[in-house]
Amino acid sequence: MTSSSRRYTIPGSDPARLVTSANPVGRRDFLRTGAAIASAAVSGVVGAAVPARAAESAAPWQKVPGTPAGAYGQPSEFEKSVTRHVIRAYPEIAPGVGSTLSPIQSFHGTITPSGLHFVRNHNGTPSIDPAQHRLLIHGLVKRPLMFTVAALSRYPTITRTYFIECAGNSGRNLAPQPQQISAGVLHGLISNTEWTGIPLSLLLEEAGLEPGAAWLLAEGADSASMSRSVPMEKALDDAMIALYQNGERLRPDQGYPVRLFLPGWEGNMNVKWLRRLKVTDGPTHTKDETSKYTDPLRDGKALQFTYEMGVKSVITQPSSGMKLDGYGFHEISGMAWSGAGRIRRVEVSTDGGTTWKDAALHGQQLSKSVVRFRFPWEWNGAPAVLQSRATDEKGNVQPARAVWLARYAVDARFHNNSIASWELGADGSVKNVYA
């Protein structure tokens, strides 16, 4: 059987049918297959009722002992192509400046593996000895405090699943012409993982806020001294001092040993390698929030402090660079998220936005977390333009690309949450288009 063919065996049915582009599965087969698999799963017989002739001899790997487990688990060698895309902004003069993007086109769930989480660094990843690292809280507080990592580890923690997205994500789709690169390279500055840490409000309460305490200056211990101003309202709401990610200690790329986490807000504000929090009466206007991360408008003005990431979705399968294997039923799937809260609805269009239909949402619909959407679609072999449109619990709707462009200046680079489009050709190939 070729790699492009799929064989479905349904318990209690005729011998497995080979499904190819020349012999597609029809709608009734598609629904009957799903119902049979669901029924078999309940009875515990999935995979048991395979015709004897389907596998009469043992495979090579059944004839030799397997490899012993290692000290740290790794993906299969057959999945070694699933990696992050690395971009070096100034490789000759500043090799630490750049980003790695998550291969979202290869994901099927909602949790990003730690090793595939996107990275955006301004001067590389520091190697920090946790025994020597300190976190200082000072400024407009009654009791300035200095914490060791060991001391922080003694505080009660919370665990939440949140996305984090770089404000520059999807910036490549603002280029004059659509780039023919993967969904991960276009939109992969987004990841969704489980974070464990201390509510920032707890530490601020211990330090005691003085009258007039309205903002924080958060500063990292990297050589770029990344720093951002944070409104006190957010600090006392759901902000976290994160120590763990996906159940293990933060990885160096993600801020080890301690980082600030501000759910739903632009990635740059979630200061990694956090070394101090200074309580102030106003924003500090640091280099990292004045030279960048503002949004120029068409009228010549610019928006500052646009922290919340807008409601957004991206179809990841099929997406740019992929090819559908023949007409018939296919599943359109992707990711949706919003910095304002939960995703309540995702719609899919297969005609470039002329008509829309609701997709099914899978997994827990958590606040400020990625949800997976799925939409079964029968492709008749004709060209099509695939789009998705998300709506969050506050009624925010993902804008069309033309609507987004009409608001922002031509040199805008951040917060592009407009609808992305994939064009499906008659030969099954998929490419990035503007629609």
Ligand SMILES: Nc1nc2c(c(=O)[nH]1)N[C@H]1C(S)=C(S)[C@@H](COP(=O)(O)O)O[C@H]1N2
Given for the second form:
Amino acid sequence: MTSSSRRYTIPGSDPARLVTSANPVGRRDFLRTGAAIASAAVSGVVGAAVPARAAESAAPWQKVPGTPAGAYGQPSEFEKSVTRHVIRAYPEIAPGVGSTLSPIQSFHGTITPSGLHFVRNHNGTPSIDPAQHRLLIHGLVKRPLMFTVAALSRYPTITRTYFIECAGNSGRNLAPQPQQISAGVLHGLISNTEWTGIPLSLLLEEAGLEPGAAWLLAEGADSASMSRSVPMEKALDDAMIALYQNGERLRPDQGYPVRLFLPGWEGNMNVKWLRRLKVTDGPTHTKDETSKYTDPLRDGKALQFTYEMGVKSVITQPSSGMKLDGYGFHEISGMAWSGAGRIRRVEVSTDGGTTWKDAALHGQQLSKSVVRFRFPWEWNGAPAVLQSRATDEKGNVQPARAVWLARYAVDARFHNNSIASWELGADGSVKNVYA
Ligand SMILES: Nc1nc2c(c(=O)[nH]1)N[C@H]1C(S)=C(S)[C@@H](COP(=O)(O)O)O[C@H]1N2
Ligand SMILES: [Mo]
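Since we've got the form predicted alone here, give me the form predicted in complex with this ligand too.
Now the complete complex, all chains and molecules, led by this one.
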């Protein structure tokens, strides 16, 4: 702790006063520290203010030996409620079709734990034996190549942290009435992961592009045979053949053993269980890109091939379904990301967008990656509407809901990056609202 942070002490005469969310550190002590205070400094002070004798009577778990560590670690048994939300579109006829949403309301950093990564499957997660899986690169190439997973694992790799977001994320916030469901069920088709893999340009270079090679057809080995067309420009830019997720092999739900990763581009194009890349002279117009992922506009036209995910943010604490346990200090916090590059700024409004103030950005501010924003706030107990607005390094600003709705047709379902609003009632309850 720095000497300056020692100034803050816990109010009250009992030096071992228990600091809980219901019995917080005095609000004047918080305010004195100013907006720049980091929550880490506060908790550090709390720790320092409790005398050593508070720890003298041993807790039950100090009196028995602990359990031996298991072969694969699991979260605390007290965190069992932090799970993905499973939605099965056709539970009877095709149980593998659906989405499994990340509980973003429970996240506090920037990385999505692998077991809580969102999943969007068009026909379930295949069980693939890596010894039998192959990746084929063919079409307009000088040398068609077939790779085993073992062969791929011998290539030089890169490690990058990127978000992936389904184009349908936040589609539930296009319902006629705001739904009272958690932030994760509303906006949880987003995850942020450290991916390790091979630059796709390396493999394409090895295959050798023929003249006219302008697109790729990427095809998955699942029973949905998910396939999408990818412009060569992206393939030669930052596209990756991902093999690892947060340091271990890809999870089956994320495409084990091989996935195409296209940083910042709509989730659907990141073909999992990748089995084939065919180099072509134009887009293939596969079933997956003609039946879906088109964005109808107000003027009767439609956007096709909307690849880049728009600049976006969402407040995760507090968020719908939560309840603030009293007025006073509360940290407003959330996630922001952009498919165009780095997040430069996140502003927070507590009055429904009338006034905005800058939030602090935490974590590495990487390109096409989630940043965490935090905003210290003193709630005076009056109803409030909380919003966040992100700006990226290209100057793209997250649109207001009304602006987004004015652009897209009423039946548009994808790419909803508009500002989301939480209404805080006088009783501390937090509701999803359209503002
Ligand atoms: N082979 C295959 N790839 C796929 C899909 C699929 O169903 N099959 N779903 C796509 C969709 S719609 C999205 S949003 C992302 C989701 O990636 P995740 O499940 O790893 O989060 O994968 C994409 N890649
Ligand atoms: Mo998706």
